[in-house]
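The chain below stands alone and is given as structure tokens, in the form predicted alone.
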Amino acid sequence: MSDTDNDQLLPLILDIGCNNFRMGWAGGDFPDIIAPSVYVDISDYLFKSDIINGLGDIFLNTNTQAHLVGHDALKYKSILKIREFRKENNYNILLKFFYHYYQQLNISEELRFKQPIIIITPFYKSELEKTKLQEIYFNLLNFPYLLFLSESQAILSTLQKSSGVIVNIGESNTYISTIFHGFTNIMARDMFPITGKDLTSYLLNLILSKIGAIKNIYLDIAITKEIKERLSLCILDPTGENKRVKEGLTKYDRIVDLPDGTKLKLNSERFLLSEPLFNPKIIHVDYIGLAEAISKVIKTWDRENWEELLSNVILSGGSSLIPGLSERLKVELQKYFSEKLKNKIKVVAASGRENMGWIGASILYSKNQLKKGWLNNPNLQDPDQEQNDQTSSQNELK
């Protein structure tokens, strides 16, 4: 077998996320392939296209298929409605999109579904949507052996860790999870209920309620989270600064070109879109803040683990990315415990965080540590007998 060979038996890491679908071989640094987790039908259009003429043929071939997934759906996002599968549990559309990327990894003909799969799963996920998956990546598609993977343990991995208070803040999901020791406690965790999308749509209410009708411009949510992404901010006194800018402190001051041509200045909205992580009720959200959320899930287990636990507060997700957030979490913290403890509160705000689910489950397999929970395919009458090629590639995964 040559090398080629062994490393396309490798197996497949998934990361199915809301926001994007992360792909790609188990001990690599990097996922292959990370795609937007969308979709589009072909007929769904923003507008009536018999409002002009042959809208259809000017910007989509009639002989391409009904849905058009990942960064081939956002090409048309102008025109068309873009759909988040994942959102909607839409498995069929899930399958279109898998098996899209999947070619691209140029896999040879004879290797093609032999790889083992490994999901990356959050504790939210239900045996329900695991049932789904394995319909999909046994039953349809017939891959030999499915593993379902803590996303909690994979992202304590990325760092080498054991104990830790993971903070996933994701563009649709916001978690809060613990382990320590290895172990997990299902009554130390939350789902918190502010996400990045929440932040992108408080960032446009903040702008649209700044210009008000003085000026016509073109803004949306796709637009202005490119904006979130670009020149978000978390600072320590947001209401002390934000009086300063309305003095005229121009410390914050940026300028954003639109698409429409037109110049949208900013300023203090760029700190104050993250401030309802810190008070939900500023969007009208009944819940209690990020920190004091944190604290509760860390007071679930015994005192004498709160130290460690505190030390390692991660950060992860995508949404997790506004700089200063860490700074301010601490304090925010502090706010929770003894005097004793506040000063070993630690967050942790790795860089690459976006991907740490996948990275770590990449690192777990190049350790070895993967070798528990495997799924073999019920379909197969003898899956160790599936090939020569692939039963050599298996044996360290039983």
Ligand SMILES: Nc1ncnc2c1ncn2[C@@H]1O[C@H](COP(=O)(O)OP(=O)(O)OP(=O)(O)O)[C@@H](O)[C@H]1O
Second form
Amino acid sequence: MSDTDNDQLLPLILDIGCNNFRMGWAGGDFPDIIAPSVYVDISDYLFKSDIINGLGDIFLNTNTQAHLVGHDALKYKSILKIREFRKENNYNILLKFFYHYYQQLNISEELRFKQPIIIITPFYKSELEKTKLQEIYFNLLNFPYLLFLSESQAILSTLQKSSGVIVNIGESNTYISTIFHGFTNIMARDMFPITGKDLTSYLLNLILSKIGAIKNIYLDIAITKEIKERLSLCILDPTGENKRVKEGLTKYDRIVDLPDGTKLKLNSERFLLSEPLFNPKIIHVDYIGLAEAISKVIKTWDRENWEELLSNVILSGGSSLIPGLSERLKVELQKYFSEKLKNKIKVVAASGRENMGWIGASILYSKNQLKKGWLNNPNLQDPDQEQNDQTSSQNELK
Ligand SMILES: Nc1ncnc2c1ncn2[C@@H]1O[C@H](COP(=O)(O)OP(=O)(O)OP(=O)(O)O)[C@@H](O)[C@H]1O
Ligand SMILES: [Mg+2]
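Now the other one: the form predicted together with this ligand, given that the block above is the form predicted alone.
All chains and molecules follow, beginning with the one already shown.
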């Protein structure tokens, strides 16, 4: 792959998450585009303008597309089902989604589809999924180069360290992985079963059981998710504080204005919602807590490496934004290590950690550390030479 002075030929870094799609130019500080990984299917639309005159125009304007994606899709959240293409593994929509946001980068016509693509890849991404992505970016879109970059490696690079434990808590996936002096160990990692969406569902349950029979409010998962992102907490003594709230402590009280105009008072739910991370059995998942899972992953390495790993426990992903999480995790981790090692534990919660994989990839590119592992588009004789004009499949997307 050749280096370039043209900004529009820099690699594009993509993080295709279940909740957020992030895309931007390598070398940048922040993704240029962060969009919700959702779409709506216009055929779900219940109202036809001929049923109630004018209604179709009000809601759907003159749009003739079969699907709307990302921010455009969310505008219709009150009338159409919001679908999540990553959770559905819907690659046709992924293609449309990518194309929609790629156009927003305002790349000049002659440079379109000529950038190298870097795809942030968590370790659990299957070979089949990678093959499917190659099909999209090489066969359908005809980009010249593709790099599947380890998300853990990217996250670790943001700290300028070569060893660490990465704890990434996203929307549909939570994982723990370790890198020691640049080496990974496939035995020393774990898919932890509690994720952001589980915490949202649990908060919804907590709220519904609190309001009990008085069902005069409308609350769904999307509204609950917004509440969670605004008000979630993680505290050191949830049992004690829950008791104190019941006895009249008002410190955690918050009034939420719901979209239907009603008001909802929250208090202990704010911190109880994060407890399944420390005890998955609360939501009937038979698994150890996050701290114990991290300790087991660390203990897969030789004992002399534990100290270095423990002093670099790195939180990343949107769900790691819960205030207080790093402090609580540190205290919980202490239970699994000796007096000497307890003092070495450091849980890093860097700002911008919700985009850490993307930012790390950009840092690695800036430091010239992404030289290896690139795949060449087999359809192009010499990808460094001028590419053919866009293929017919690209034209179909327009
Ligand atoms: N301030 C916050 N407090 C708690 N949770 C939050 C906050 N902000 C975002 N989240 C949660 O973070 C999750 C999204 O995280 P992230 O963007 O890392 O996921 P993703 O990369 O799209 O998904 P995945 O990695 O699972 O494929 C959602 O569950 C969201 O509700
Ligand atoms: Mg993610």
